[in-house]
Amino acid sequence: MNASISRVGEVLRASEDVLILTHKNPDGDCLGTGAALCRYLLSLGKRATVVNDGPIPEKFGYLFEGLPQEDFEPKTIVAVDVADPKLLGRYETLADRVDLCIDHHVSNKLYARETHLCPDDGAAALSLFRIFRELGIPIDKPMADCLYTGLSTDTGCFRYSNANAEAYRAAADLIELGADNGPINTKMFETKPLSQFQVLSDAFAGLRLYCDGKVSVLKISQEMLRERGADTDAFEFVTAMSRQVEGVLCGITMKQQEDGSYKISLRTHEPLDASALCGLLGGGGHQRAAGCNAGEDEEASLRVLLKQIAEELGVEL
């Protein structure tokens, strides 16, 4: 069921003991949106907490300052920025109990009882900001920091095509409400550990180009990550760089998981649709950024993507 903003307000006001779910391999959008929602619910005197399948990267610690990390049996479950129950990790068992999902992925599986879906939004944080504004909910500085983080990170610091005019206006409003845009942007985009650059160097050393140089493929192994002492952020860093090679319309990054399988992330320019391409392998996301899991033979999965890309571009592999 598609939930209007007024309906979202009704659900949140009636909620009790709220568990807020975010997707595994968390980013600034799911964490910022989840933390902002948690702060609102706490302001209503409700019990609420944000959970994730894995550890939250240290750089996002400021989003959760002052928030309780409680363990309780939830009466209401809300998922934010989670398009598919499979992205919940160990919390996937709660998927059929999700009361409300707030999301911006066109590939959302509509698994929640009610879903507020805004596929034109560059971030779930923008969707939640609009909800707060239209419901007349006050946004304090910590909430503004959370929402700005989500909006900034999912739009690549407003460099991506999903940063529309409303996203810029929302950012300006959040800055006026106290969001520390400068320090947040520095932390998110201008500060990287040495290990990330080392993994980037390792990955680009094995760069492969296909489709007349229009597709780049980078591969990150567990061995690379171990040798460099890098964490999951290194993968996101490399993925963001994959389509920046001149002439490349699709950057494909393949990361080996601890169990030996591979996760595939796509970053595209027009006319390629990353979500549609990842859909070939059971994944999804956005037009310009999407992901999927490779099959047992990751190179065979890669060939499925490359074949489709070649057909769409009218070029030879």
Contents of the next structure:
2 protein chains.
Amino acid sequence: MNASISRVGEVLRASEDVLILTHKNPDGDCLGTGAALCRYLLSLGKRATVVNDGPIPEKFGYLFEGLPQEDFEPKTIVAVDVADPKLLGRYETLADRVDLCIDHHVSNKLYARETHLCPDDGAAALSLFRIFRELGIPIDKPMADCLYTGLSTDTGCFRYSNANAEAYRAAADLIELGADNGPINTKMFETKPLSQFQVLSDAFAGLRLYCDGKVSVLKISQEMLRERGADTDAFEFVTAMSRQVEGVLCGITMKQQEDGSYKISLRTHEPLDASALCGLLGGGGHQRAAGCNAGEDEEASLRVLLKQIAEELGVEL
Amino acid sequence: MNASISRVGEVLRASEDVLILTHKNPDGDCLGTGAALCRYLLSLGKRATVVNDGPIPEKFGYLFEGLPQEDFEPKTIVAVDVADPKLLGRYETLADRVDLCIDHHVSNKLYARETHLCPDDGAAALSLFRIFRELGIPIDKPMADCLYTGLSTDTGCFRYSNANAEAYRAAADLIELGADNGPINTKMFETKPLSQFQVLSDAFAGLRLYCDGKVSVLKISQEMLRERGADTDAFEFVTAMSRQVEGVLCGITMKQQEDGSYKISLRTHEPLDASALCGLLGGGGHQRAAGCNAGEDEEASLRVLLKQIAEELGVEL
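Can you give me the structure for the form predicted together with another copy of the chain, which would complement the form predicted alone we have just seen?
In what comes next, the whole complex appears, and the chain from above leads the way.
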């Protein structure tokens, strides 16, 4: 059931002991949106906490500054930016109990009792900002920092086509509400350990081009990470770069996980639909950015994608 | 003399046969601002043209679409985004004749008869946008594309701290006026020849760290460019990356020119003032991004900068 903004307001006001779920491999949008929502609920005197399957990368620590880390039996469960229960990781068992999901992924599985879905929003943070605005909820500086972080990170710092006029205007408002846009972007986009540059360099040394140079494939093994002393944050850096090679319409990054399996990230330009392509392998996401798990033979999974892309582009593989 | 917005309006309305000067090694801001101004003057039925010392990189071609390339004896000369007559290259001889300069560089030499200087603006395009807005000048889609380009490129696509709320709001307005933000940013930021990634990779292989890892130095020779088939656009890519290494407060890129000499680009984080540092070698720019020419011994010039940085940071060189 689709929840209007006023209905979202009702649910949040009626909520008690709220568990806010975010997705695996957390990013600035799910964490920023979750933390902003948590801050609002705390301001109402409710108990609320944001959880995630796995550790929260250190660079996101500022989002949670001053938030209590409480352990309680939740009475209300809200998921933010979580399109699919599978992305809840160890919290997947709670999927049936999610009262409200606030999301912007067109691929949302509508698993929650009620879903406020805004697929045109570049970030779940924009959806929550609109909710706060329309409900007249005051946004303080920490909330503004959280929402700005979500908005900025999910739009590639306003670089991608999902950053529309509303997103820019929301950013302006959030900056006026105190969001530290410069330092936040420096932390999110302009600071990477040297090891990440080295992994990028190594990955490009092994770059493969397919489909007349319209598809780039970069593969990162656990060994490459170990050799450079890099962690999996390097994946994201390489993924962003995979689509930036001139002429490339689809950048494919194959990222080996600790268990040896591979995840595949797609970044596309028009006309390729990353979400539909990843759907072939059971994944999903956005039109221009999506992901999926590779099968046991990751090169076979890659070929499934390449074959479909070649067909769609009408070129030889 | 500082020109108010209404005075700028008077000068522009009274102008005739207008030559618009932009700076050497042109970027999206001087070209976008220049082209937007040119489009306005043409809309008034005047003759106007944008010139630059040297060829305009192909990727900026869309800014000039539909603009006549006329050759005429100028009666009015306007410089945009040009802080110093030296940056005019072969047009430096016209410096004494510049009627109006619209700029946002705090280091502006005030060489023009009148200068409209807005050092708080992240881009000259923002200054011109404000001029258009306050004077009630209609902004059509091509003008919006030009202004958005200037605004986006000079703020690192709204990533740097020079992107304030007004800049974001201007971007929102420009998008609503038709600016193709997604494709523009793709072209400006998200598309680089493979050769640039290769030069980046080579440059990082030779990375030097100074001042307890707070300064990174990347050096690019003409031979490195030749080997990878890259042009000088690679400089900018590497320059942007030089500051992104964790812990680095000043990224220094040494860029060999075709004549064998070196230019030095600085990108800093607080508390280092890039413009003041480059001033030591006769250069200038912004607080966080500036440049200068190296002397004949480029390593000696580098040492001048390193010594000053070490002193300011209170660390060993």
